[in-house]
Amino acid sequence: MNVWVWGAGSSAFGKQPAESTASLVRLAVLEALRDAEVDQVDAVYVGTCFGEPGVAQRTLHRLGIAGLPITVLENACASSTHAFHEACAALEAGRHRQVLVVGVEHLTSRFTGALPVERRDHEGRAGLGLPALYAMSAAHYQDLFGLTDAELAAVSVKNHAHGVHNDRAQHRRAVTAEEVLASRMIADPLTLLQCCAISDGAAAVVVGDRRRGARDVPVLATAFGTGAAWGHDSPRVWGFDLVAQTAARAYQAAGVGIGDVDVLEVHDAFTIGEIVTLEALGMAPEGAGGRLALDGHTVLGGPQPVNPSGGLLSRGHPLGATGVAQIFEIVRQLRGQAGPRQVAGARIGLVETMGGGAGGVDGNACVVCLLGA
């Protein structure tokens, strides 16, 4: 692809009731523009899941960003990664030269606890929210492959340890496996410290064609897909096939494989989510992903660190902002700007965001992006 990330920025993440959506966007966008060394763009793509109507225009015009095409996309947790994918496609098509991509969510102004179920879906009518769906995946894996509670807990321990080094993360406290397993049960076998919390935040990147900037990060490929019809008789857990198929297209387009990837940011809203995703990406055979964190493969200092930002479990998961926040982290890693969480020698980074929740569909959306140094 002839698309490059020129600059990246983000707000802090966490429950921030004193901050407005506009103030979070301002922090992220101004940092991204400064980082890109530009003061204007040709178009804007915004990803948000629960943002109010007109949220993009309402937050951007205060920055003087108006009078240009602004596209808003909603695709559950993959909303802003989808926005990034569409921005890259627009650049490839020659429609624009430099584009701003923004992800934003202010969940604490809308919800006080877990996100409500969608009662127009049959799972929602049964009260089956995403924690329960992921718990069913975990229970299925335990039954089929002998996945242990210790393997599930190791993902949380790893990502919270990584988050300690991220000054923008929501949770910056290391936890032990014993603490993880002793925390309150949310949906068996997933305990509180294996589930992401609601969060507020924004992230932004400026993407454009090739220029002579040594700090610009090339986008090797992006792939986007929506899940097929999915029933409870499916041989695999929810989301596995969608991630695997999307990743395969990204690998083919970039001319790389999972073995070439040095650092990853993946969708770990729940511990089982990271395990299943890494298997779908090809890092481990199906049923063997539970050993990756426990054996140190995905830990900082290991062969392929996963979620050095702390992931959704530690950095936070403001749904619409998550995808671009993952890209922000990978850009920092590939530039060697990640400080104490830097992955040494990182040359290729992968971002995977899974958006889900529509009853009867194997995931609303999945985006896989590959970036190079």
Contents of the next structure:
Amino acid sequence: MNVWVWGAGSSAFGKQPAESTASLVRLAVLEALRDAEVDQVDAVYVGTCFGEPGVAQRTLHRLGIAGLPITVLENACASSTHAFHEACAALEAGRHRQVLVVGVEHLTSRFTGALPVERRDHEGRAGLGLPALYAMSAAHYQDLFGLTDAELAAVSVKNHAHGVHNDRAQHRRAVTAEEVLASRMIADPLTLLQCCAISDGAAAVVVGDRRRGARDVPVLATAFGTGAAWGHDSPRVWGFDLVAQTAARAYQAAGVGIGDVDVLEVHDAFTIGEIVTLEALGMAPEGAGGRLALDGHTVLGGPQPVNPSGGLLSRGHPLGATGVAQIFEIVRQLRGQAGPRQVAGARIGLVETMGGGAGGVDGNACVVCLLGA
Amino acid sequence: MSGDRGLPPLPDSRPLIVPDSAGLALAGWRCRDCAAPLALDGPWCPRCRGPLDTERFPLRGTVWASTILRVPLPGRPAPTALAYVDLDGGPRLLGHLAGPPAERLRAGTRVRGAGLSEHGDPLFEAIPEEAR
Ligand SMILES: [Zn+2]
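For comparison with the form predicted alone, produce the structure of the form predicted in complex with its partner chain.
So here's everything in the complex, that chain up top.
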């Protein structure tokens, strides 16, 4: 497609009760504008999950970004990846020349512990929390495919090791498999260190058309989908088919396959999420994804590093901010600016975000983006 | 949640569990054209748009997955034992496991209804080997 990422910015991620959504957005947007070497845009697309009416306008008017189209989107964890997708589509359609995309969330002012599923949802009403939803996928994999606790723990060990090198990450501490498995059980078989913590943060990118002599990162394709019905005749865990189908469309549009991808940022809200997602992206057959981290395939220095930023497990997961933060990381990687966590020679990067919580649906929404040469 | 003080309670969105000759049953629907079983109502079959007939699905089936949630949620003290159960010939239903939450049930475990929880959720228990 004829869309390039001109610049990217991000606040620090973590529990930041003293920061407001406005201050976080300001940090991310200022860095993205400076990085893009622009001070004005034609339109703004915002992703945020739990919402704050006017969240973008409240901040942006003070930066002189006002009186232009501002579109706010909610799609669970994929809210700001969806905003990125829509911004790219608007550029491709010729509606704008340069667009700001923002993701933001301030979870510590809304929740103190595990995120419940929306209480208006029939499964949320029945006592389902997001850790339990993912835990049942992990339990299903253990029962059917023999997924081991060690394989689950390896994802957490890997992503925490990566996050040590990310100065914006929430948890900059390496953990051992023994520590992961000995941490408090949250929802069997997932322990505390296999679950992302609640977090606050914002991220922003500027996307636009081709510029001469710039270090802009081409967007090869973005694909967006929402889940079909998930129930008695769904043999796969929830979200698998949605990610697989969305990825297939992105691969086809970009003319690349999983074998061409050098670095990935994927949705590891829980360890099992990364395993299922990588299978759905085609990196391993169904039921075999547990080997990828344990065997070193997805570790920094391995053939296809996954979540070099630390992922949601280490960087943190302020829902609406996550998607653009993933894009921020891939842009840094493809420009060779990732410092100690640089994936050597990375040319093609993949971003995947999938959010759920609507009972009976195979994932609320998924976005897969391919960026690079 | 504290912010809800003074607001009317939300309507109960859960599938309807009703008394049945053999205990409890899910009061659901089945599509007359494609035979899909449904736990939630709608104007037509969401898969093929066929007409729906009501159907009672006894609370008997097979565990698809289960877990023990060991952290509290608003209005729900921990721990709670949850399971997705594929009802025999019926839809996949989220329920709770009867008794004190101890261990999750493996996928494939045969289960039957064991009443309603204090929150009004369907409870399931493993069917003893000899009763299968
Ligand atoms: Zn039908």
